[in-house]
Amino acid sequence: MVFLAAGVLLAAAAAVAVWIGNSRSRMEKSEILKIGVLIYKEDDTFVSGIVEEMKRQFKDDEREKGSRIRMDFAYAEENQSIQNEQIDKYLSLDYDVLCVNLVDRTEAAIVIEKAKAADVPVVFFNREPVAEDLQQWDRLYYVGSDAKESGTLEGLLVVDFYKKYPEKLDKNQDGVIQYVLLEGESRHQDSLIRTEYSVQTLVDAGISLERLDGGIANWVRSQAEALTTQWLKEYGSEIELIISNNDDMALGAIDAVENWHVKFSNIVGIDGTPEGLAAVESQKMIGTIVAGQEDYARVILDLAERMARREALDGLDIREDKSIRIPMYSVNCDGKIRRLEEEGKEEN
C-alpha cells in the first residue's frame, strides 16, 4: 500500500510538472510579438526598400536587446482580394498588429473591419487609406511621406536649375520649358498629388512651360522607358525637361534616353533610391527627392510595437490625420541638399 501511494504521488507530480511546463511553454509563446508585414507588389524598389531595412532594423534589435519579435511577409501580386485573404489568415494565427501596405487605398475599410472585429492594431505606410477611414478606429494609424512636400520640393530642383543653368533647359530659346510627365499609378494619391505641386511650383517661380505629353507608368521602369522611347520618336529634341513621380520611372526615362543615343540629363524623380542617387551623382539626373527608407523602418517598428503591447506613443510626431509623416529634402547634380523647412538656404 505504501509503495502503491508513493507510486500515485509521482504519478500525479509527474503530471503537476508536465501541466506546469506546458503552461510555461504557453505563456513564453504568449510573450513572442507577433507581427505581420503586407505589402501590395513584391518588386516595387522603393517599398522593398523599406521591407528590406524593416529586416535589418529587425535583426539589430534581436542582437541589441534580445527583442522577443516574430515578422513575416506576404505580397499580395496587386491583388487586394489576396491581400484580404492574407489578413484573413495572419488575424486567424493570433498576430498581434499588421502593418499594411495596401493594394488599393479606396478597400481600406475592408481591411480596417476585419483588424477591428480581432482587435488587432494597423499600421497603414507608403500607400495611404482615405482620410475618413483612419478615424474609424483609435487604433489605426498612417506612416508615409507627404506628398505636397516631395512634389514642392521636386519642383524647386528645376527652379533652381533654371537659375543657374537656364541655357541648358531651355535649350531653344523660346521662353518656354516643353517638358513630359511620368506619372504613377492613376489610383495612387502621391501619384496626383506629386504631379499637381511639382508643375504648380515651376508656374509659381514664373516659369513658363508647355507640356508635350504625360502618361502613366505605375512607378514602373519599363513601362517609362517605353513611354519615353515613344516620346522621343514623336518629339525628339523638342523635349526640354522630363519630369517623373518616382526615380524608377526617371530611371526608366534615362535608359530611353540613352538607347536613343542622345544627350540628355534633364530628368528629375522622387524617392532617393541608391540607384536613383547614383544618376544624379554621374550628371544623368538633374536631381530627386531622398524620403529616408531607414527612416520609414524605425518608425514603422516603433509603432507597432509601441500598438501591439498598447503603450503609449510619446515621443512620435503623429499629426491630426493620425498620420506620422517622413522627412524629405533634395540632392541635385551639385550635390546640394535642400529641405523646405529651410526655404532659401542650401547646404552640403
The other form holds:
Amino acid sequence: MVFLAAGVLLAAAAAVAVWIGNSRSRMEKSEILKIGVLIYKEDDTFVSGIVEEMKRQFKDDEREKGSRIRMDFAYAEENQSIQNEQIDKYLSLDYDVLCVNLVDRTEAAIVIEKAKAADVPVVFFNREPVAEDLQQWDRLYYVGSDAKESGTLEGLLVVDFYKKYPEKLDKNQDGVIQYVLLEGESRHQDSLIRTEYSVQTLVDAGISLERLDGGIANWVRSQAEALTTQWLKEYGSEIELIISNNDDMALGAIDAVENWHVKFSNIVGIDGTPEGLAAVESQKMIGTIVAGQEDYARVILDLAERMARREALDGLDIREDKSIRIPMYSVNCDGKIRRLEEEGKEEN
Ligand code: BGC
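Go ahead and give the structure of the form predicted in complex with ligand BGC, now that the form predicted alone is out.
Shown next: the complete complex, the earlier chain at its head.
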C-alpha cells in the first residue's frame, strides 16, 4: 500500500516536472514570439487587404517597440487538407499562436483538436467557425464583422437612395424594384446572412421587390461579370438594382455593365475595398459598407499576441459567443456615412 502511494506520488511529481519543463522551454523559446497566419487562398481581395495591414502594423510595431515577434504566412489554395498540413507544420515548429482564416468553416474541429493538443491558442478570422466549435476550448476566439449588420446597412443604402432619387431606382415607374443578387460562396456565413438582411431591410422599409435572378459568384469579380452579362442578355433594362454580397463582385457587375455599353450604377456592395470606394466616389455604385481592414488587423494581432503571452484580455470587446466584431459603416455616392450603433439599431 505504502509502495503504491509512493509510486503514485513519484508519477505525479514526474508529470509536474515534465509540465514545468515544457512551459519553461516554451517560455525560453517565446523570447521570439512566433505567429503563424493561415489564409484560405492568396488572391482574395478583402482578406489580402487584412494581411497587408497586418504586415504594415507589424513593421510599425517593430520599429516603435522593438518587439521581437516573427510572423509567417501560409496560403491553402482553397483546400482544407493543405491548410491542416500547414497547421501541423507550424505546430511542429513551436509557433506560439495561430491566426486561422479557415478554408472550410465547418471543419474547425480538426484544427482545434491539433491546436489544443499542442496548447497553442487560435484566433480565427473572417471565416467563422460554427458556434459549438468555438466553445470547445478557452484559448479560441473569432474576429470578424457582423454579417447581419453589413446586410442591414447595405439594404439601408438602397432605402436612402430610393427616398432621395425614386425615379433613378424605379426606372419603369411600376412601384416595384426589379433586382438581381450576386452571392458569395454558398457555405460562407456572410453570403447567407447578408443576402437575407439586405433584402429584408428593403421589405421592412415598405419597398416592393421582384427578384429577377440571383447566383453564386464566390466573391470573385470575373465570375460576377460573367453572371451579370448573362442577366443583361436575359433581362436587359428590366434590371433596376444589383445587390452584391461584396465589392469585388459589385466591380464585376460594373465591368459587365461597361462592356455592355449601358449606363447603370444602381449597384451596392460590401467591404469598402480601395477599388470599391473609388467606384462609389466616381458614382459607379450607390454605395458600399466599410468593414475596416485596419481594425481587423489590429484586433487580430493584439488578441494573438496577448493569448500567446497568456496576458489578460481586458479592454477587448469580446462577446459572449467568443467573438470580437469589427465596427462597420456605410458610405454612399453622395459621400454620406451611416453607422447603425449610433442610431441604436444594433441589436446584438
Ligand atoms: C468578404 C469577401 C471575402 C470573403 C472571404 C467576406 O467577408 O466580404 O469579400 O471574399 O469574406 O472569406
